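Only one chain is given next, in structure tokens, and it is the form predicted alone.
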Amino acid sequence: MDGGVSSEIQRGKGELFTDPDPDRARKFFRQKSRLMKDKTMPLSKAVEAFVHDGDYLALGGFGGNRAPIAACHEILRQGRKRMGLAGHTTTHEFQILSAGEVFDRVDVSYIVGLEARGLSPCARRYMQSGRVKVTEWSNYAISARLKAAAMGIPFVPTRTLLGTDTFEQSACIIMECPYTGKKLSLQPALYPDVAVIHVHEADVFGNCRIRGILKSDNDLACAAKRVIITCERLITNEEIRQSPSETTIPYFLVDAVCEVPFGNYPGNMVYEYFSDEEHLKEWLKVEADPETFTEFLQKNIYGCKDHHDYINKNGGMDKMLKLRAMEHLLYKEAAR
């Protein structure tokens, strides 16, 4: 090797979105509050905060489980523009921000696809349109980025990428390993402007309680720069200490926590709720045509007030009742 450029051996062509410099995102959390404070507040008063046009946005949960439905539907009704979006195992919440054009620029490893259910016609209009910039990842190589930010350093080395596709449209590096010559591919950090988490409890400070599946959530509120908590329930600061080894994320990382009951709807909440499976087929069938979309769009997200309202005009609590069952039934059934 001759210096530390010379052991550079590959890089991809896409589009490194975020500044991956820890000492320059240091500087911003150094200024950051560790105040233990009441940080509730309605929804509504969260995205405006701390949601700006043209900042980079990433969402916690994974797939249709803990998505912050809620918090989209949101950023929609505030009607925010060209902000850069982490495509992190997102599926229907890349299909309402995809419907509003919230963001132009995607750092993608899964996005377009409802799992299961099939593709979004809209999103797939969206991305093809030409108006979004794309970079490719795995779902993998997202998580080590997120990994790198929480770890307060500029990369992280990995084998994923490596012989793909992917990775000649990625913004990463394959350098030589200083230990075994080895081909390693260099994953980036990634320091989003906000996150937006949904939960299962919080307290009001933002210590936060997940159940299931953690993705890279934990990471991600140590890499987001702010962080907004959306929570089933509220939960006393007593109940936190009472089993601290139960809280996923510490309050220090937290700057808004909103009580959103159902804010996953019509995803799936872990021991919670299951998913609306008839009003996310219905959401695929209006996207075939775009104006009936558009009128579905109205009264579903811009015609609602905020997300009781929205779930109201979709079954209301009976409904929810009905998942909640769903839910708990599969539950048993799995632990049999």
The other form holds:
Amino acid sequence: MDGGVSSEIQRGKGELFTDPDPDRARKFFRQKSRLMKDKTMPLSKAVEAFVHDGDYLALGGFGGNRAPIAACHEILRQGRKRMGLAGHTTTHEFQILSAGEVFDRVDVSYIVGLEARGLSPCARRYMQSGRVKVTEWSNYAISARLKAAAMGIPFVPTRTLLGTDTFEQSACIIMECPYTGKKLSLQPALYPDVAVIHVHEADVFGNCRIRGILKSDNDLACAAKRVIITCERLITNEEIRQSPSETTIPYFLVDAVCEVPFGNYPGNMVYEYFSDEEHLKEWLKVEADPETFTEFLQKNIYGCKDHHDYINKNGGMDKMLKLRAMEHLLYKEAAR
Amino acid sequence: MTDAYNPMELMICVAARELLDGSTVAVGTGAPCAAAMLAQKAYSPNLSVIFEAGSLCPLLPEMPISVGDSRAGHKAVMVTTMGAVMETCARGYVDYTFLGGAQIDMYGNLNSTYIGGTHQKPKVRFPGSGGANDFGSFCWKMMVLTVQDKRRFVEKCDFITTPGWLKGGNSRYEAGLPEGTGPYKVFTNMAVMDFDSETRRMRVISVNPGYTIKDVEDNCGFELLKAPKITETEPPTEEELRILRDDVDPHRYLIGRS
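Can you return the structure of this protein in the form predicted in complex with the partner chain rather than the form predicted alone?
Every component of the complex follows; first up is the chain already shown.
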């Protein structure tokens, strides 16, 4: 960044891990193909082609819900290292990526915890090791950063982080508003190198439908230089065109489309299947002892051919049907 | 009557009474969500619950495990983006929020980031802000529901994740945070506190049944102010307990813990 702004009041001391310059991003986006071509491929191939050592990675979904879990496992299997990560409420995803020590720098809004389920001992050990560079933000701050990138501008002004240590350890700048004189915190644009987003439905070109909350996934798809989509199911382009208001992500943002049914297991995919709480509980438990955890990872990630293999080792279709019934609260219906 | 309910039930019931009908509340999972659900069922049928992940006004069929899960979005009037939820707070449409943390100081500043060591190599790392800094910055009344002990109620937070009254007085607004927002009340297993309107320091207003003001002071790491007249906290009513146990948390996920 060139020079200071005359009305700059304060600057956080956190490291900015990504380049907020919209013109350099435009240059990249200029050369991306606009062709509506078949982008379907196996997930292993998509990760091989679009997720590289050292890249900055961002994941769709909200903390285990509609999260690209299958892709996280594949990133571990392929041994990615030294990545940057947007910890924009990442829960089980963060737990997995910590187990593989995939990243060495992280923009944090919410990490280490799995909300009401508790904290991950493995993620905690890694974050306390001193081997990960950390810059702090809040959920809104990272949302705004993705929004700025999606808008093609270097920052978005907000009023969050003011007065706190979260600001001190961020890479945010506080300046005076030229209209009102109020203090504004400028959230720098975040252009991830690669995003992985799990969606309900996509066509072969990458037009996607997401049901339920979006978190920041509409902006994330716009902001990321490369986008891998994993979907519960493929649908036809004809179907997309019949109700275009349902399209959340248009094809030209997308580089790869991978059909991975139950790709969010053991997380919760809204309207499809509920989370496998027993398995998540087991995961948290085995992390306490590193040796047991190594065996657990060997069984569930490194020793698995793909996501189906993992699901088959954990209850298979019987389990999936049970989780589907739970998602639709069928036990409540049955109790009536 | 003190044997008839546990501390968690008391905190949830007392906090729920604050949420007026026709208002909006931004909550996370756990006790705050239970308080909002109880308020809806007992006092404020038109209380709108908002979750940071993107869900507006759901009809909660049971306690969500995540603020982004299916339950948190069940029969919502709208599901949208996190940015849209935070901007609703920033525009001044959200009346209350409930927050928690590993540490709280006398000005209601909250730490949910780390304790001990340094920021880059902490002794104990916690999740970080999530939406807490944003909710604490923008919602009109910020409330805290937490267990009272010296480890938690500290002279100085190791890290201020979420703004309370910062350094007291007018410092919160001088930092640029919106006028009229700030910490409002703190509910613990021992007492209810508010904040002095000048110094913005934490002040005891009522002590829970079974505790004395000395218990409260002995379990706090800083000097607490006292209201001119300290009352006894109104214990949970049978009706509140019935709703909480039968409808809000029938599996005792939360109220079974204490």
